Every structure is written in C-alpha cells, then in structure tokens.
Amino acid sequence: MNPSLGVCYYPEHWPEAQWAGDAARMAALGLTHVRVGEFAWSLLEPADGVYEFDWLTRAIDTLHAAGLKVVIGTPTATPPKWLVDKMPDMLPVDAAGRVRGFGSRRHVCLSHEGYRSECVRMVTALAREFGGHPGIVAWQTDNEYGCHDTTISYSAAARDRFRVWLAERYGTIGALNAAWGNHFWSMTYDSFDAVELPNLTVTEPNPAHVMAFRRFASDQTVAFNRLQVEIIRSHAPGRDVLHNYMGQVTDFDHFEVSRDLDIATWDAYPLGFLEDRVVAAPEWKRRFSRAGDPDFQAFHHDLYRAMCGGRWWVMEQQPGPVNWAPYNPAPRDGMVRLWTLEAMAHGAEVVSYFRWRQAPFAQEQMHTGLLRPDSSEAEGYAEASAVMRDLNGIDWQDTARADVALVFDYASCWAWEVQPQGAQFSYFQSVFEAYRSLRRLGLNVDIVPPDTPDLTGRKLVMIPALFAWNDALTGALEDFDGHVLLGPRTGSKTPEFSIPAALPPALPPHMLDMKVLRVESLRPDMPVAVEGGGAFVGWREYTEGGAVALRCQDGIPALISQGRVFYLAGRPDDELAGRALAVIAEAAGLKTCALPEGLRVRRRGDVTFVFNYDDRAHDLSVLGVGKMLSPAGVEVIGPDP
C-alpha cells in the first residue's frame, strides 16, 4: 500500500464559508487525512456542562464530503479557563515550587483526580457524539504528552498520589527504606505519608527516591492516556487510536503508552530540532541549518516504528520556518519533499503537514503552513505537490527486519539525568551517537525496547549506557548468536539505583567475565587517545578481565571482548566509534559502506533510498551509482546495488 499525505486543520480559526473550499483544495492537492479538534475544548464546552458540538459536526461533514479521512483529537491539552477557575489546584507546579498558570497550554497536573474526572466526562461526551461518524478514521488522545516539561509536576495532588504509588510498589515502608538505602544520611521514613516529593532539598536528594518519582510520573501519563483510550474504544469501535509524540522527549515511557494504541505518531520539526535539541558544534549546525541533522529525524522514525507493531505516522511535518526555536531559518528548496520521502522510506503510513494555513494571530502566527494567511500557496504546498508526483513512481515494498538492533530504554534516560556523574553525560546522546555511527556505515537500524527485545535474525545488537538489566533482555542475549556491543555504564546499577554487588556490567561470567573497577567523567579538554586513532571524550572506565581488543595510549583497555560480546569502556568520539563499529560489523558479516557526511540511505525491501542533507552535491559511486546527487536530492535505487 502506498503511503499517504495529510494535514492539520483548525476550522475554528476560519470563517465557515471557507471550509468547503479548503476541503476541496486539500483533496485536489492529493491529501487524504485531516486532523482536527485537539485544542478546541473551550469552543466545544464554552461553559461547564454546556456542549456545542454542532460546529465541529459541520466541519467534519464538510471534510468527509470532499473524500477526506478525519482524525479527531481529544482537547485535553487545553482545558478552558472556567475549568481552571473551578479547581485551581489542577495546575502543575514546577521543581522550584511555582505554580504554572493558565495562558498557554498543557496547564495540567496529570495526577489531579478532579482533572482526570473532567477529562473522562469530556472525552465520553465527544466519543458518544462522534464515535460512529463515517468520516472519522482515527482518534488522537490529547496532544504531545510531555511538551513544555509538563510530565513531571510537584503539586500536592502529585505528592498524594505518589505516596499511594509507593505503597503499591513496595508494600511496606521497611521495604522502601531498604531498597533506597535510607539509613544513609538518616533518611529513614516511618510511613508512606512521611515521604515528600524529591524537590526543594538542601542538596542532591536520594537518587533512588528521584528515580521512583520519575517512574511514577511516567506511570501517570500511561494511566491518563489509558483512560481516554478505553472510552474511545467503547464508543468508536473499529477506529484507530493514536497519540502524537515529540522529538527527544523522554520524560515518560513511550513504549508503555503505545501498548494501548494502534498507531504511534510523532511531530517532526527538523530545523527547529537542530537549533533547539541537537548537541553539535556551531559549524555542524551552520552546515545543516537549512536541512536539519542528517540522523535526528531518522532516529525518531525508527524509534516510533518500534511501537504499535510497526504502525506509525508523522502527525506534524514541518513545512517551512517554525516559530519556537532559537533561530528559525527557511528549509532549503526540496527539503520538505526529502523529509517526507525519508519518513515513508522508514515505513510511515501517513505524513501529515502542520498546518494547512498559517494563523495570523496568537502564539503560532510565525509558524508557516502549506498556505499563507491570505490563502496563497506557500513553498511547502509545492513540495507536497512534488511528493504526490513521486508516490506512484516508487515501489513501496515492506519494511524488512534490520540486521542491526539498537536498544533504547526510557528508564536509562531518567537514571542518568538523576545522577549523570558528569556535565556532558546524556543517555539520549549516547544512544543517538551510536545510531549516527551505524547510519554513517549505510546500515538499516531497528530500535527495540529493553523489556521485549526481539533479536531473532539479527547480526548485531548495540546496548549503550543501559541503566539496569532485566530478565527479558539478559535472556534474549543468552539465546542470541550474533555480535553484541555494550557501551559504557551498561549494567552499572540495579533497578533500585545501587551499584551491583558483583560490579558492572553485571552480566553472567559465561557471557562477559569482566568488571568495571572505577569510572571518571572528563572535562571537554581532556580526551583520552586510543591507539590507532580516536579517543574517549567525557567518560572513561577502568576495567579488569576479558580480552583487550583496543587500548588507550596510556595502556588502559578501551575495547574488551569475550567471544561475540564486546564492551566499549568509554564514550567514543566519531573516529573511534567508526573504527570499533567497522571491525565488529565486519566480524558480524554486515555489508557496510563509508558514506560521505550528510549522505544517508535507507533500504525498504530491495529498494534503496538515498538522501542528501548536505549543502553540497555528492557522488553516489560509493553506492555503485554513477551520478551526483544535489543538495536536498533524493535518489531511489532498485534493486539493492
């Protein structure tokens, strides 16, 4: 089945007389899916218990009449002012104890029982009204959980629910004290009601306490989402249920939320992310300022493909300059087309642009759409039209299982934020750098969760900086007959945030008989050179045991091996990561190629997609093709060269 294009539309922003013309124009462009309604609570319920659904019914009828498929969003990310006035303690509280008030969006604490009840009431009313509408093919729960740092709240409601969560997890206060090591600094509690939230402490709180709170906050998001899903499924049978995640938002476990969904979607803003989230030198950001990082979008495509059985969309695709990053350049001509086709090469069923028409008012008026505020065509419109011309000329084969699996663990994100032990240490960055190194070798990558890792048929598994082992992952590795590369800090803690009794990496000796004796975090100007080229940057470990495959120039082991299992005892720079991976990939029987920087490939069946993120043309001879690919160029090659 060919992938499709969609768009986000806000009929409430435009005169009703425009709706039919907009719908006809969307259909003429080739769009098939339209998302509506996710921010409209105050219009759907202008006063407590007073519902006004007729306008949304007319809007959906208009879109449906034009042959468009509607995705309706629940409006729980934007509760109205009257609801905040009704129960002001529903507002979230930041780590400094300040209330985060009304005036934008996501002004909610997901632990607040009253707010949850109000959401149940609204979603139930909405699902009863629209559950059987023939034009609606899918429901989106809420919008961008975690956006604006709103997963974690330090409110009284969160504290009270956290205490209940702790009692359910530990059973007795004695078990909690033992698990957390609370005899340290005289932190023993005599009841669960004595446990406070881990903020506003004099110095660092107990990391086990903070880790428990992070798990709790994630569970609140899972439970809040599940409430909505259950309502939607009961009133809208046969419709897909989805949520739109974000880039590099790790405050909650997306795998757990996705277990209740049919489709995982995410919101892709390559230029905004480059300026706002990608960790890179200024020269790198300047080079890719009009294209986006060559690997950041692909990483998230593969991450969200790992959820919901491989069904995933891009719900919001950047079509031009955005409004929220430190700098907001315009994309290079052709990049919106490239981003769209790249998502489809990774298996996206739908790529939906944000938004149809640029708003001339309010917070996002500087965010471009496919149309300008006067309804003239913006640059993204032409790029969407170009994608439509591409779609029927491509053989959209199934996305095959990749030979390489990369484990991504949300709990590890929380752990190394709680106790980074170095200003530069980031779990997300460690995994992303591993992913980038694999992409530079031209490899397809599947991201897998730590608790249900399917390693069947893989040749290489990479596990960077895993916080703590679980039985499912260690069991899968025991049965795995391919190669394994472990990154630094892997297995360095127990699930309750203690150092393992046998010392890290805490694998059974028949798998890897080695120990990490001590670690050090390094200043940016203190790289540790490795023999043959490359260096450790930011982090280095001192180990005992195992065969030494590479050494640092000071004689300390850098890469340790035992059979097909390798352990990298530090955070590698690009050169060292490339060296180590090339050796292990060759041993694993993987076919690799050294791609020029900015050139990336993705294979879908025996069709190879080539994407040029760079600001210069690149020769494709490295892929066996005798031509140059221009900046923002896309080449589709088949069969596999």
The other form holds:
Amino acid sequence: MNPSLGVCYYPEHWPEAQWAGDAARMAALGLTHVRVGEFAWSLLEPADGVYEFDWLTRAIDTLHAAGLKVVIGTPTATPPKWLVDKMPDMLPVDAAGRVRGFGSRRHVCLSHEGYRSECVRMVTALAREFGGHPGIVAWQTDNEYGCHDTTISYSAAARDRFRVWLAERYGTIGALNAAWGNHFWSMTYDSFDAVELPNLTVTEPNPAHVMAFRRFASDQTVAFNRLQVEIIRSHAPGRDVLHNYMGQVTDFDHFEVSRDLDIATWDAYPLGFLEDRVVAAPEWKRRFSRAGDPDFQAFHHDLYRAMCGGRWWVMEQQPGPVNWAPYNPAPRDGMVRLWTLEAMAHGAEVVSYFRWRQAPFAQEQMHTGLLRPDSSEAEGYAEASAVMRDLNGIDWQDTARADVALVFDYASCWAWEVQPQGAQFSYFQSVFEAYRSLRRLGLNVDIVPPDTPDLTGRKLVMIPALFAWNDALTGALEDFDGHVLLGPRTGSKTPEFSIPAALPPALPPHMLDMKVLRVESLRPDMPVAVEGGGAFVGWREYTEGGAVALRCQDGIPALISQGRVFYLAGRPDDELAGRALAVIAEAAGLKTCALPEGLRVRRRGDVTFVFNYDDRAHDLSVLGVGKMLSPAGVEVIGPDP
Ligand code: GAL
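Let's compare: the form predicted alone is above, so bring in the form predicted in complex with beta-D-galactopyranose.
Complete assembly follows, chain above in first position.
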C-alpha cells in the first residue's frame, strides 16, 4: 500500500466559516488524514460536567465531508483550570519539591487518583459521543507522554502509589531490604509505608531505590495509557488506537505502552532535535544545521517500527522553523520532502505535518505550518505537494527484515542515568552511536527489545551497554548462528542493581567466558589509543579471558572474542567503532559500503532510497550510480530489472 500524508489541525483556533475551505484545500493538496482535538478539554467541557461537543462534531463532519480521515486525540494533556482548582494536588512536583503549575500543558501527575478518574470520565464521554463517527479512523491517547520531563513526579500521590507498587513487587519489606542492600548506611525499612521517594536526600540515594522508582514511574504511564485504551476500544470498535511518542524521551518503556496500541506514532522535528537533543561537535551541528542529524530521525523510525507489529506513523513532521530549540533555522529547500520520503522508506504508513496553519497567538506563534497565519502557502506546502507527486512513481515494496538487529532497552537508559559513573556516559548515546556506525556502512537496521529479541535469520546483533543480562537473550542467542557484538557495561548489573556474583558481563560461559575485573571512566582529554587507529573515549574496561582481537596501545585487550561473540571493552570513538564493525561485518558476511558523511541509504525490498543530508553534493558512484546528488536530494534506485 502506498504511504499517505496527513496534517494536524486545530479547528478551535479558527472561525468556523474557515473550516470547509481548509478541508477542501487539504483534500486538494492530497492529504488523507487529519488529527484534531488533542488539547481541547476546556472547550469540550468549559465547566465541570458541562459538555460542549457540538463544535467538534461539526468540525469532524466538515473534514469527513471533504473525504478526509480523522484521528481524534483525547485532551488529557491539558486539563482545564477549573479542574486544577478543584484538586490542586493533581499537579506534578519536581525533584526539588516544587509544584509545577498551570499555564502550559502536561501539568499532571499520572499517579493522582482524582486526575485519573477525571480522565476516565472525559475519555468515556468523548468515546461515547464520537466512537461510532464514520469519519474517525483512529484515536490518539493523550499527547507525547513524558515530554517536558513529565514522566516523573515527586508528589504525595506518587509516593503513596509507589509504596503500593513496592509491596506488590517485593511482597515483604524484608525482601525489599535484601534486594536493595539496605544494611548499607543503615537504610533498612520496617514497612513499605516508611519508604520515601528518592529525592531530597543529603547525598546520593541507593541506586536500587532510584531504579525501582524509575520502573514505577514508567509503569504509571503504561497504566494511564491502558485506562484510556480500554475505554476507547469498548466505544469505538474497529478504530485504531495510537499514541504520538517524542524523540529521545526515554523515561518510560515505549515497548510496554505499545503493547496496548495498534500503531506507534512519533513526532519528528529534525532541526529542533539537532539543536536541542543531539550530542555532537559544533562543526557537526553547523554542517547539518539546515538538514538535521543524518541518523537521528532514522533511529526513531526504526525504534518505533519495532513496536505494534511494525505499524507506525510520523504523527507530527516539522514543516519549517519551529519555536522551541535554542536556535530555529529554516530547513534547506527540499529537506521537508526528504524527511517525509525517508520516513516512508523506513515503512511509515502516514506522515502527518504539524501543523496546517501557523497560529498567530500564544506559545507557538513562531512555529511554522503548511500555511502562514494569513492562509497563504508557506514553504512546507510546496514540499508536501512535491511528495504527493513522488508517491505514485515509487514502487513501495515490503520494508523487509534487516540483517542487523540492534537491542534497545529503556531500563538501561534509567540505570545509567541513575549511575553514570562518568559524566559523559549515556545509554542512549551508546546505542545511537552504534546505530550511526551501522548506517555509515549503508546497512538496514531493525531495533529489537531485550525481552523479546527476534534474531531469526539475522547476521549480526549488537547489544551496547545493556545494564542487566536476561534469559530471553540467552535463549535467543542459543539458536542464533550470526555474529554478536556486545558493548561495554553489558550485563554489569543484576536487575536489582547489584554487581553480578560471577562478575560482568554475566553471560553463560559457553557463550562468552570472560570477566570484567575493573572499569574506569575517562576525562574527555584522556582518550586511550587502540593499536592500528581509533581510541576509547569516556569509558574503558580491564578484562580477563577470551581471545584478543584488538589491543589498546598500552597492551590491554580492546576487542575480545569467543567464536562469533565479540566484546568491546570501552566506548569507541568513530574511527574505532568503524574499524571494529568492519571486521565483524565482514566475518558476518554483510554487504557494506563506506558512505560519504551525510549520505544515507535505506532499502525496501530491492528499491534503494538515497538521502543527502549534507551541505554539499555527493557522487553516487559508491552505490554504482553515475550521478551527483545535491544537498537535500533524494534518489530512488530500483527496483532491479
Ligand atoms: C510537539 C507537540 C505539539 C507541538 C509541537 C511543536 O512536541 O506534540 O503539540 O507543541 O511539538 O513543535
């Protein structure tokens, strides 16, 4: 099926007389999907129990009459002021104990019982009203869980629920004390009600305590989402239920939330992310300032494709400058088209732009849309038209299974935030750098969760910095005849945050019979050079056992192997990552090519998509094509004759 385009629309921001014209223009542009409603609580219920759904019905009817498919969002990310005034203790509390107030959005603590029941009431009313509407094809729960650091709240409601959660997990307080090692520093508790939240301690709290709290916070998001999904499913049969995730929000387990959804969607803001989230040298950011990081979007496309059986969309696609990053440049002409086609090359069913028309008021007045505030066409509009022209000319083959699997684990994000041990150590960064080095070799990558890692038929699996080894991985590797590359810190803790009894990496010895004896984190100015080129930066380990495939210049093993299993004993710089991977990729029989920086490829069947993120043209001869691809250029090669 060909992918399609959509847009996010806020009928409540515009006079009703404009709606029909907007809908007609959307349809004329070729858009098929429109999302509405996700922030409209105070307009849908202006006073407690007083529902005003008619305007939204008329808006959805108008869109439907124009042939558009509607996605309706539940408005639970923006509870109205009257509701907050009714129960002020629903507001979230930050780590310093300060209440985060009303006046923007996501001013909620997901653990608060009263807030949850108000959401149940609102979502039920909405689902009853709109569940059978023929124009609605999908329901979005809430909006961007976790955005603006809102997974974690240190409120009294969170504390009370955390105690119940602990009792369910550990059964007895003695079991909790033993699991956490609370005889250290006299931290033993005599009841679950004695356990506080792990903030405002004098010095660092017990990492096991913080880890439990992080798991709990993630579970609150899963439970909150599930509440909504159940209501929607019972009143809106046959409609897809989805959520729009964010980029690099890792505070809750998206795999878990997605188990309750039909489609995983995410919000892609390449230039906002480059300035606001990507960790890279200033020269890199400058080079890609009008394009976005060449791997950051693709990483998330592949991450979200790993959920919901492979069904995923981009729910919000940046159409021009945004308002929220430290710098908000305009994309190079052609980049909005490139981002859209790249998402589709990774398998997106729908790419939906944020937003239809730029709002002249309130927080996002500096955020572009497809239209300017005066309804004239903004630059993104022409790019969406260009995508429409592209769509039919492309043979959209199956996204296919990648030869390479990369394990991504949310719990490891939390673990290494709890105990970084070195200022620069980041789990997300470790996995993202591995992903980048695979992409530089032109490889398709499937991301897989650690508890259900599907490795059948793969040639290589990479497991960077996974904090706790698990039986599912052991089981999957027993039957696996490809190559495995483990990164530093893998298997270095038990799930309860202690060092494994037989020392890391704690794999069964028939898979990898080695031990990590000592670890060190390194200042940025003390890289450890590796023989033949490249270095460890930020982190290195001293190991015993296994065959040595590469050594540091000081003689300490850098890459250890046992059969087809490899262990990298430090965080590699780009050069070392490339070297180590090239050796293993060749042994694994992977077909690679060394792409020029900024050029990236993605295959669907025997169709190869080439994207130029760079600020200069690149020769495609490396891909067997005799032409130059200009900046923001997209080349579609194939299908093979
Ligand atoms: C997203 C959010 C949208 C809008 C957008 C602006 O994070 O879901 O509602 O705020 O950012 O870029």
